[in-house]
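One chain comes next, on its own, written as structure tokens: the form predicted on its own.
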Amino acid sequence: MKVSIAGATSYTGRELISILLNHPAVKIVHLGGRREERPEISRIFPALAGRCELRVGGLRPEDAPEKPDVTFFALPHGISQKYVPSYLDAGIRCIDFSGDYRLKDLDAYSRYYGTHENPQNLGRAVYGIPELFRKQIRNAELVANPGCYPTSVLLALAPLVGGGHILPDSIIIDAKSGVSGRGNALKTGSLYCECNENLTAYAIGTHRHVPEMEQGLDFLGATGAKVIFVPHLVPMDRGMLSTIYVELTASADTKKLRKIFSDYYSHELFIRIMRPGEQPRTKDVMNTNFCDLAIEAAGNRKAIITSAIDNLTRGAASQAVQNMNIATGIDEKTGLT
């Protein structure tokens, strides 16, 4: 299968070609960039010299040597949708890392990211997380890759939401993720001398992924449900950790919560419910697809629940390559173990 990647400079777009070089059903066709030079990729990540010495093209599908099979796009908010209907219109399956194409609700859309450019496509596009709603992904033309911190949260809700389990509005996210979330982009706030050393909470009340979130929720049931989200910037370079607090419809110990979660996830390779008394970890995540998770009891009709993702890969490059092998009928796991 020929893959191309639109935005192989960024973070996830060097992720994503590490892990394509080592898929069995994959041959890399095509990168395309915004720089003017079309540097090979190993010169601007140098880990990747004796791996992929392809120099980066542009971003149209005629740019690319060979027409590509499926084409992933690792470019900002906003831009993806310039690029996107081409590739579509070229009869090329396209998976979005940009939230251009997760929100159904375009006045929230513009809230949050501004004019969106090619609303017309929408309704083709299927919200990616595997493990919620594969049976969409099968054969999508495209793909809406979901943004880190809503994959670790919808991932660590979906057995309590899917089952009634808890009140919707009652739900509180505390997460804390990498420096790598804020990508490669020279920004003050992601300086060295600015992160290291340093915990700060950021974008309360006015993060984007808060109408992704509500509206996964309510995708899986949850109609109408509201989210107080905090994000922390942590000075790490890769990770994300989120500690989510609900209020149950009735009571439950952890071990009935827990059995909860265990049957929910009980044929899912990339979702890993810890053993009692164990707390997820970033460092046991990372580099990897995995969703780690665990719940206990708190009190009266009380439950904290946590979860740890790779921002990069389950956040991004992975769940794409998992949404791509999904999509083009390839064993989901492909590549990815």
Given for the second form:
There are 4 protein chains.
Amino acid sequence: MKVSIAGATSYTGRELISILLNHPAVKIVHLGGRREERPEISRIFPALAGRCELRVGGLRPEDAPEKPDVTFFALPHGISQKYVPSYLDAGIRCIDFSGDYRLKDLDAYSRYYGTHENPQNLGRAVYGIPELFRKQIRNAELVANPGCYPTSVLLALAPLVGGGHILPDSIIIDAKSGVSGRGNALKTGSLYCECNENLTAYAIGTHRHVPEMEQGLDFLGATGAKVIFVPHLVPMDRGMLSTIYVELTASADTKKLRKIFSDYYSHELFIRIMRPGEQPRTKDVMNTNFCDLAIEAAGNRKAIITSAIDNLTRGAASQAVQNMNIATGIDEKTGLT
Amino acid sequence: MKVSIAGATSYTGRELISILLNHPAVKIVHLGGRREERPEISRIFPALAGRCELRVGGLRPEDAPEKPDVTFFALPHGISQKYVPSYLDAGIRCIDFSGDYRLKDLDAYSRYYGTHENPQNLGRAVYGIPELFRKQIRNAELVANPGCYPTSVLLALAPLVGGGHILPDSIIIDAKSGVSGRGNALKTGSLYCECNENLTAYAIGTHRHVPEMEQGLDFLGATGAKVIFVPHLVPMDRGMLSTIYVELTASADTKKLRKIFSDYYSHELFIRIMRPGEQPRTKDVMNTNFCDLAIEAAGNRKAIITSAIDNLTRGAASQAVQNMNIATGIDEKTGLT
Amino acid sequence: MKVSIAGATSYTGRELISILLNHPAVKIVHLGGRREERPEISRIFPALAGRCELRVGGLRPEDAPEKPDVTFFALPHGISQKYVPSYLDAGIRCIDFSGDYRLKDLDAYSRYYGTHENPQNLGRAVYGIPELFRKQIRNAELVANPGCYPTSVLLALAPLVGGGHILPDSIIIDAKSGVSGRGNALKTGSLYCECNENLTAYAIGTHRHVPEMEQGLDFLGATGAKVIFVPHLVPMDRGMLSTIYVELTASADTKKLRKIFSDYYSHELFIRIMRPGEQPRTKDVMNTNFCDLAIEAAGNRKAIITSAIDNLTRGAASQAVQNMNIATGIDEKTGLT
Amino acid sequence: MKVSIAGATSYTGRELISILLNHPAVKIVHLGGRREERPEISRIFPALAGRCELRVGGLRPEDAPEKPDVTFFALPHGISQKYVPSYLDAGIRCIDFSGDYRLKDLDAYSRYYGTHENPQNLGRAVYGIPELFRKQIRNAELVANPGCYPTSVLLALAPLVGGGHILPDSIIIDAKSGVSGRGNALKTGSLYCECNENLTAYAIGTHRHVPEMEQGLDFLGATGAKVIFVPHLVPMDRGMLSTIYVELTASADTKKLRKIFSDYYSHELFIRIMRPGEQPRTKDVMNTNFCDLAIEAAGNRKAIITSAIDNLTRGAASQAVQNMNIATGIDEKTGLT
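Condition change, the form predicted on its own to the form predicted in complex with another copy of the chain:
Starting with the chain above, the whole complex follows.
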């Protein structure tokens, strides 16, 4: 399978290259970027020296020396939508990392992101959390790869939401992310001396992943769910932990709740339910496609769910490869273990 | 004023020494520890070389070369209670960092800590958060210096609780602490390679600070308050951020809520209310006695409070000095700015 | 190929398990440890949950359910030598991570490590830096896997030493290591709050890797070489950078020196020579078997070599697998890319 | 004493403000910056909220509401020289943090920095390492506050250089700095995800501190000294460790060398000589004006000196205050302990 990456010079682009270099069914035929010059990718990411000799070229389908079967878009929102249509027209399967094709509701998109230039392809896009929407992802031409926060949250809530176990307006999400979630753009808040030995909440009530989570909950059956979401920036490269507080529709102890999770994900290789007394640690999922989950009953009909992923792999690049595997009909875990 | 420290070889002991060395009204007359040998304190904490020439001696009042006016106990719970009585008997004012004298309810103590050997002094102890219990701290002979989590949480909740603005059983506390909160005991979970680049929740439903927070809320007027409390360990030396979710008794927007906070703490030097749009950052309170607070309205009659302190200073050593200043009648901010 | 690991509960053991799980020619048949109980390995390293279901059993050859073809010893020095002989007697190929079989000079061993209980196997051991001693490693029954510092240093010096380009008594090595080099034993100096935001030199003039480096230089032709070696502890999990200062036997500019390196390693997949103006960064070799090298001429017939490896992979586990591949005659890079 | 700061929005500016706020003889009358708007300083550095209410105004002497007695310039090189002359003309004592007035040799300045616009004041400038050049600093009108690397290196070499104990062309300096040394300008190399868990050498043979160190050695008596200098970037906020390798003019053991250091600095409060077997740790000098030093004999007439400072305080802000104290005739340690 021939693949290309549009937006190869982002951190998620770099992760994706690393994963695809080890994928036995894939050949990377092209890397695209937004720069004028055409540097070797190893000039930008020296870690790739001796592993990938490609240069970074243009972003259009015709910039690739060979037509890819699949193209990943690791571009910012607003930019993906400028390029995706021509790839779809050329019959190239698209997997987009940005927010551009995630929201079905164009109004919600406008409120959080601005004007959409390619609304006609929204209906074609499949929201790609494999364990939750596997059937829809099969043969999808356009996969909207989810945001990192929504991935960690929806995987954590799906077992309870599907069974009607929680009140849909009771969900409080206290999420914590490593700094790579900010990308490699030059911002004061991304400087080492601003992030190191520091901890802060940000974007309370305004984060773009809120409508995405609420839509995802709706997909899972929690119609009209509203979440309170507070993300935090934690001094580490990668890793994301979401601690989620919910009200249950009926009393349940920890043992029963854990069983709901174990049953729901009993056939899933990449979801690990913690043993009693254990909590997910972001370091245990680092560089992997795993999502580690724990659940504890608390107080009066409440529960606390903790969910750990690596924001760059399960939160972006490895989940995208899992989506590619499913969409193209190859073994889902290929290149991911 | 002559002071001594029992438990000088802990991280909080070290912080306390540093602060007291710069306190203009204080002379440190003795350092006590639990070791057999009598090392210079600078052997244990080389940062103190050239600043403090004392050796670490015994823990009993009679081990000090001069009788102190005030003794700080930076000892673990269960140990403080073995030494405090003889100091009180000798007429020495005691400020205890452990959990031994914080809980008025002996049953709660037993459930979370074990048997108490000195219950007769519980009634004498004053719970020492200066901004909330200043009057009681004046002239107190025994101050129970609060835990770091309860300090950050009670300062955050006091403005709403006092005015009856929140439902006392709605409180969810998602707290994050730097690693120094674990102390310098040798445990696998405190190793650099276990904590660095890692993030995890711990002690869900079992943390000893839960009854302390609930008692503090009761002191503030929220009778019978129950909290859900999830602490997390964050890869940084020091700093604590509590993100607190509450249900309001009446609708209020962010502006109104912020005014409640500003009014409540209008005369407090060490409490800073963030400006609109700003969030507390632990780095901004590092090495200080400040508590930085922000509040945001959220959804339907809910609010989110964020509270940042340095767990070693405001969460232990500098708050203890503030308590000493108040108890002994000197200017409260002496040595703390 | 069946392999087992004696000492699976160390950090290098964990790295080795991770690598071997992805090695297409290998099946792990046994994990041995020094503990009484027999925990699942995922209890000790939760990252391995869902990836490795083995329990940690005994250290003797007969403790394995199937006889391994190769056993790795990730045990401390002094312990490996107690077990290796019985494995050799059973015809099992041994790859030892400790210092026990590295030094040919028993006196040097005694001075730096203490009494050796198995000197008779010293002659049988091959010192395993693949790029430098590949011929000897082929078919070796006992490979002494090198220390992390000597690996980074000898790979850096080999091109100059072999050609007689440097004065053998001029070598100054200023090396810096991440904290995982200290292992997971409980020591105050390994605590997060001792290592984080801190930097220090240690073991000046006494480090056990000194005789190993000098022996390695002797193997490469620098008879009687003496090095000055100052290791430093750097606040990061993994990564090692050695900055090496040498005097040249004849004037040479940077371009010429770089060519010596490029030529020397022209056929080596795992050695990368930096481009002009670039310096190795430990992050670029993290989790890999690469050694990144740069060289600069300096002043009057001097040169500065910088060498970056990951101390846990190239400095231990992945180099051991490379040695296994060579010793057993399979493609050297199998499982390492 | 009235002071102002030109360049208050840099990290060293922030440090300086913090120190001066606690200086009993000082009132900050003005903060100057290079921005158009006039923000409160606490908008830029929230840590200063409640501690400093000043706004950031212009850089010229007339921008201050009151004429300062002393002005600190925490501006980049090339910018200081545009403003210093008018301050000198106005009779204001100047302490400059940049490289603009450090080098006496205009050619050296040009080679490393570019054209100098104010060479006529070079002769007037005093190079301000207090322990080495105290006499010259007294009453100085213009103090060139040294670079962080030269400070750590010259304090380390002074005891040996002054006594003629080392060969002046044998000096090798392997220095390591925390990231704050890079300042808060937006550069890819200063991003958290580029620095964290990473270690690299940089600017080999080209660093601007080389001529400054060589000039300093010349001041101390080592005429024509040439150094080899390799700086490294270490993942920590602040702290600098220089490991220095020298050849001695005569044999000396560690004890004798340590005595030379102890004698040389016997009356210096801010220089601490490590005890036998101890090594300086950057964490022990963090936020202080201390320089911690150790020396070990090595091999054949060689020695290894290690020198730790905090790059933001002793490497910039607190040393500047020490210089101010000396220049203005007040107790040298005022505000620094």
